[in-house]
Amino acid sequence: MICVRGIRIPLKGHRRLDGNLAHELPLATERALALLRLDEGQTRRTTILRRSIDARKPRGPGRAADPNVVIEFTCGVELKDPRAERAVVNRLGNPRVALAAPDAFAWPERAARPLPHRPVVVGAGCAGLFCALALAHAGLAPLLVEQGDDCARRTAAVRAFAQGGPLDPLSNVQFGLGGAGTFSDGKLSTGTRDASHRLILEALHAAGAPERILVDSHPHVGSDLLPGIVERLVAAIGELGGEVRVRTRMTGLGLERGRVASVELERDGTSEAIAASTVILATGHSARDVFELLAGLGVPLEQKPFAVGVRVEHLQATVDADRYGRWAGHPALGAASYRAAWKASGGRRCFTFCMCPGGQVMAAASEPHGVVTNGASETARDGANANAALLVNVLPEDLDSPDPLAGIAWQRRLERAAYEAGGGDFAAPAQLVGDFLRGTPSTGPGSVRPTYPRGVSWGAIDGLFPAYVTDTLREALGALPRTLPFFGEDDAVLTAPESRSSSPVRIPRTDALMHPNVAGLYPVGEGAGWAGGIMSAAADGIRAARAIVASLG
């Protein structure tokens, strides 16, 4: 296949640019073949390999109010005579034209020999699901355990809690099949590079994700589709010989002579100890009981930096107008997203995270008497508001103890303070941006209506955070309108706290991905402090599975 990059088509005047890949393919193909100096009769197949939006505004004096929006494609062209492809590339000598690299990454081949006992994967988030799937492909028949529910019952529990029902500490936005990523925007873009990324995207597409995730530069799935996709991934693990148990907690870990010997599992009040020589901990950033279990066993853990802050909501129409100008609402563009960062005068960073276009703020608590927010959006991203976490980094030196679990205690105090400030019953403290900058408590919403489903308690959020967090948020909110004008709107809503963006604990591991003090224990994913986001966590799970298979020869 010949890969043709940098096919740039301005949005203006091209009706076929409408976001539908089937409609856009002929236009992109026409440009690709013109560059290659070929006609359609010489090709066997053409395809879009990548699609991105360039909406940068012109720089310098006389800067236009509207960006010159361009859709950029990378196309794949297969010739009827594959032997001629290299000759075409060599003839052109164009850096934008090259032979496509072969996709060399695949699921692990069957292990050379079995493990003494089947591997146990604890936690069915992104890392655990893809680790178990890779181990199942290798014929190792993994046991995947998840303390939360299957997707159908978990969805019902999340919906009931959002509507004012009781919190289920074992089945909520944080816990259950698919992990915290199931009730999110399902963003699949990542700042990391890993050979397994294409494999992960293809597995998600095979499980029901839209074809667009294979080509979009910033792909997403949507929280309305993710539960069904997760269930199909679970079914695939079973078809390959693995076993998945929900509502099953790891309550003990047996160690003998510095290595894993067994795990204790509990379901419906009944405990079972099973022999295990390989345990993969993929428990996520909110599995505080697992960190406490490891600490109680004397397994070394480490503090690590994490981040806390607020969810900030703007009208999506305002974000669209700022990012796309007169092109806002064009079907080829969809809801606009953004990303922002600011380094405060004291050196501390403030940044956006998990930006959800057309989404809502989620009630993401997993413990009684604690308020936690998160963000989500569905596939269509057609909600009235845009929301994003606006976070400030918290460093180990900010904590009041060298205890590896001090960060968890810090998070828990914040979440409980927010519960009290919200008046109980999981209402969240909220304040308008303008009032926050002026130091004035808010009494109600303006043009932006908060979407947090358990209701908000208007007032001031200053007292929830240490001064270094509040001061950094204020400085960032005062500076960000220079590049993102909508951040200067007084009516934008701050809902607190966003406290679970990352794990405050790292479980150390060697280059072989095994804990340096406990043979057979593989810490992976966000909870172990080795990944962040769906793609990097899934890649880390696959990486651990490949290390296990490699250890078998």
Ligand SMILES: Cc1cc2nc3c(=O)[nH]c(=O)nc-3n(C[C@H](O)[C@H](O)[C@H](O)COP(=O)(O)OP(=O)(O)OC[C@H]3O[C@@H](n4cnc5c(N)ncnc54)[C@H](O)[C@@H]3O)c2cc1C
Given for the second form:
Amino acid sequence: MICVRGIRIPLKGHRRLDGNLAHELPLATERALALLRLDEGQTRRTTILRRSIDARKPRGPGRAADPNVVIEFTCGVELKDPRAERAVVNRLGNPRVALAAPDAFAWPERAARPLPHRPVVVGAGCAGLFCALALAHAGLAPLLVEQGDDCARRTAAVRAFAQGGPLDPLSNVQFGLGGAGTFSDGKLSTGTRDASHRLILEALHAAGAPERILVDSHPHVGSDLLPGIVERLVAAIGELGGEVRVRTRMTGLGLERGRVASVELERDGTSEAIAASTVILATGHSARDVFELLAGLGVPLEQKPFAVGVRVEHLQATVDADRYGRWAGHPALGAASYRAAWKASGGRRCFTFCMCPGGQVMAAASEPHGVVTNGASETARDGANANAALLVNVLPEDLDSPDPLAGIAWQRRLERAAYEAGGGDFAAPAQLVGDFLRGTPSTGPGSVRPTYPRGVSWGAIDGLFPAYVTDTLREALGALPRTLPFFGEDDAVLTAPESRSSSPVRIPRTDALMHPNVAGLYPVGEGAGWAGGIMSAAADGIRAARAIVASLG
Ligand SMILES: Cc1cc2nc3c(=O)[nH]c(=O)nc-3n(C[C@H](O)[C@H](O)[C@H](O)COP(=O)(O)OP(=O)(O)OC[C@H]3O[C@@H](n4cnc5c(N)ncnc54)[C@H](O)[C@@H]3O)c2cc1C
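Moving on from the form predicted alone, kindly provide the form predicted together with this ligand as a structure.
Time for the whole complex; same chain goes first.
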């Protein structure tokens, strides 16, 4: 296949650019063939391989002007005579034209020999699911255990909690089949590079994610589709010889002479210990009991930097108008997103994270007496508000103890303080940006209605955080309107706290991905401090599976 990059088509004057790939393909193909100096009769098939939006505004004084929006495509062109493709590429000598490299990354081959016991993957989040899928492909018949419910029961529990019902500490936005990813926004963009990314996207597509995740430069699934996708991934693990048990919690780990010997599992109040030589710990950053369990066993853990802050909500229409000018609402663009970062005078960083266009602020608690916010959107991204986390980094030296678990205690204190400040029924403390900047408590919303489902308690959020967090947030909120004017909206809402964006603990591991002090223990994913986000957690799970298969020769 010939790959033609950099096909840039301005939105202006091209009505066929409407976000529908079937409508856009002929336009992109026309440009690709013109560049290749070929006609359609010579081709067997053309495809869009990648689509991105360039909506940069002119620099300098014209900055406030409308952007010259361009849709940029990479096209794949297959010729009727595939042997002629190389000649076409060589004849042109254009750096934008190349033969598509075959994607060499695949699921692991069958393992050379079995393990002494089947591998146990603990935690069915992105890391655990993809690790189990890869181990199953290798014929190692993994057992995947998840403390929370299957997606149907979990969806009911999450919905009931959002509507004011009780919190199920084992089945909520953080815990249950699919992990934190199931009720996530499902943005699949990542700052990491890994050869497995294409494989992960294809597996998600095969499990029901829209085809355009294979093409979009910022792929997005949406929280309405994710539970079905997770159930289909689980079914695939079963079909390949693995076993998945829900409502099954790892409560103990047996260690003998520096290696894993067993795991203790609990289901419906009944415990069983099973012999195990390979345990993949994919329990996520919210499994605080697992960190405590490891610390209690004397397994070395480390502190690591993390970040806390607030969810900020604006009207999506304001964000669209700022980003896209007169093109706001154009079907080729969808709801606009943004990213921002600010280095405060004291050197601390403030940055947006997990921006959810047309989304909703989530009630993401997993412990009683603790409020946690996060954000998500549905596939259509058609909610009235845009939300994003606005975070400040917290460093190990900010903590009051060298204990590896000090960061968890710090997060928990923040979440409990927010619970108290919110009135004790999972309402979240909230303040308008204008009031926050002026240092005045808020009494109610303005034009932006907060979407946090358990309700908000208006007031001041300063008291929840140490001064270095609020000072940095204030400085950033004062500066960001220079590049993103809507950040200057007085009525934007800050809902607190966003405390679970990353793990405050790292579980060390060697190049073979095993804990240096516990043979057979593979810490993976976000909780172990080796990933952040859906794609990197899934890639880390696959990496661990490959390391296990490689260890078998
Ligand atoms: C609302 C929300 C929106 C998000 N949006 C995005 C997004 O758009 N894009 C993105 O890239 N990331 C997003 N994230 C983050 C993303 O979901 C995580 O990075 C990812 O899920 C981490 O995967 P993981 O497998 O490492 O851990 P988790 O997903 O946390 O999975 C860990 C699993 O282990 C289970 N477990 C814990 N302890 C035990 C035990 N003792 N026994 C058995 N099971 C156990 C837990 O119940 C859980 O299901 C979002 C998160 C949330 C909450």
